[in-house]
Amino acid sequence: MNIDWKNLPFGYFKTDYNVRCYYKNGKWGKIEVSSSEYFSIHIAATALHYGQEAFEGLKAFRGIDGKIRIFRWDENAKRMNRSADGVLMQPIPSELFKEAMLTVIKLNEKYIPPFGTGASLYLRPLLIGSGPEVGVKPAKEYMFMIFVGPVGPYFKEGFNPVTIQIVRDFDRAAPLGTGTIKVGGNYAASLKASERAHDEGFASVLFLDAKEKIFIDECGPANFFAIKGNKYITPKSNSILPSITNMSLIDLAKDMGMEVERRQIAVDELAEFDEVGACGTAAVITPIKKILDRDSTKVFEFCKDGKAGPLSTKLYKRLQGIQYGEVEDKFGWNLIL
């Protein structure tokens, strides 16, 4: 196996096995192991017609001691069940989620990138309505699966500042809609804005609240955060997905003696911030050097020396240090194999 671990993109990578489990006749079956990248699905499955689908993303790391660390898997399991509840799918018992996760990691252990490469093993749990319905109603059958693959940084720049674009002519999700759960429809709704931004030379987009277009919402596929003095500030909204990475950064910021504010952030406040960034499982932290308002062409600039700000860097190094076993995991976030 000849893999260039240090230059892995964030993308699909074929590994040896995935695991699947089916909910039928009112109960979950046993976990099945498959080497196929495909599965059969009924033509009237609710996932295809009515969007009964949810997914997760989490990572396993090869630590400095050679051990495997899985970061905060229990929070991903809880969030998947919140998503399932949001679109009326069958929840997954925590022990089933854990068994499936451990099984697929062990079967594909050789694909966990070595320590020091900056790469990790990405896990993609998926839950879909597999049962047939033609009327608009929840399915009676579901499929849960997890596939894995080694990945590098989500943005090709890695932990280097990127430029993003504020958009107002697209919404990722509506208030009281599905923005707070991890379902595919939210991402489909973001594609046109994101692809246009990429075509115009931007790494991602900054969505504003769908109601007034005044407050900062999501930063593409990630949460937004800002640093002002010794404050860590992140949006509070009923259309933002609660990021497990952001949740972790909030705890780390508090532990570092920073004040944390979770509140509505007016887009005009960007001019007052010292550092800004995006955070999520895939990107961890992506510092932002420039934000262009597509409508007004107003530009907000950060990282004047071309490098990530000092507090963003400190938070990033500490979180990565915990994930790779270099820093004490005082919060008990890692499951160590």
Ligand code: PLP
Given for the second form:
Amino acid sequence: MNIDWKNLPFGYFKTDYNVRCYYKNGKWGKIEVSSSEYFSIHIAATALHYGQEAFEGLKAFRGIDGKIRIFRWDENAKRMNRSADGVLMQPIPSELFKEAMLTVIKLNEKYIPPFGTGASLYLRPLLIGSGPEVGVKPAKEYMFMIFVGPVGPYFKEGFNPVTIQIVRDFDRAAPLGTGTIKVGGNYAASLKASERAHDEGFASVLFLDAKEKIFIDECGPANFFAIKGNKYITPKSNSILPSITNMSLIDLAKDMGMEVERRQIAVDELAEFDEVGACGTAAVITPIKKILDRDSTKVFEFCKDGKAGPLSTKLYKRLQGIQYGEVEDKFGWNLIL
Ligand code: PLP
Ligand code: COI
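The structure above corresponds to the form predicted alone; please provide the structure of the form predicted together with this ligand.
Complete assembly follows, chain above in first position.
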């Protein structure tokens, strides 16, 4: 095994095993270990036709002490069940989620990037409607699986500031739609805007509220946050995913003596912020140096010296410090193996 841990992209990486579990005849079966990257699926599975599916993303880290730390897995398990409920799938008992997760991590332990490389093991739980239906209705059978792979930063810039584009001609999710849960359809809906942004030279898209196009919603596959003086400000919206990273940053910001506001943020306010960034499991904290409004061509600039701002940096160091076991985990977020 010859892996260039320090230069891993955020992408698919073949490992040795994945785990699967099937819901049939009203109950979940036993966890099965597989070394195949494929599974066969019914041609009329609801996941394929009607998007009855949900996924999660969480990370395991090799700490400074050599131990494995899984960050807030219970929050991902809960959110997966909220997603399941949102598209009428069978929930996954927390113990089943945990056992599947521990099994797949242990079997692929050699793929957990060494401490000091900045990389981590990304876990991708997936729940799909696997039973056949042709009418639009929930399946009677489900499949839950987790695969894993070592990853580097989501944006190739890592902790270096990125450039983002505000768009109004696409919505990721509707106010009463599925934006608050992690279902594949939201990501399908974001693809055109996001690929166009890449083609136009941006790292990601800043979606606005679908109804009025006044307020900041979500930053591609990550939440948005801003810092103004000693305040941490993040959008309140009924079409964004409740980010576990954002929730953690809110606790850390409070703990660092910052004030926290979760409220609607108008695009125009961007001019008043000292620092802005995107946050998520994959993105961790990605500082933003420039936001271009694709319609008005207005430009908002941050990080004038080319580097992340001081409070974003402090939050980033504290969060990663906890994840890698370098800083006290005073909130008890890590499951340590
Ligand atoms: N928003 C979207 C649309 C996402 O896909 C993600 C990633 O999971 C996030 C926000 C960040 O959430 P979390 O911090 O729980 O990974
Ligand atoms: C994550 O941050 O874990 C995500 O799921 C983002 C993306 C790769 C969909």
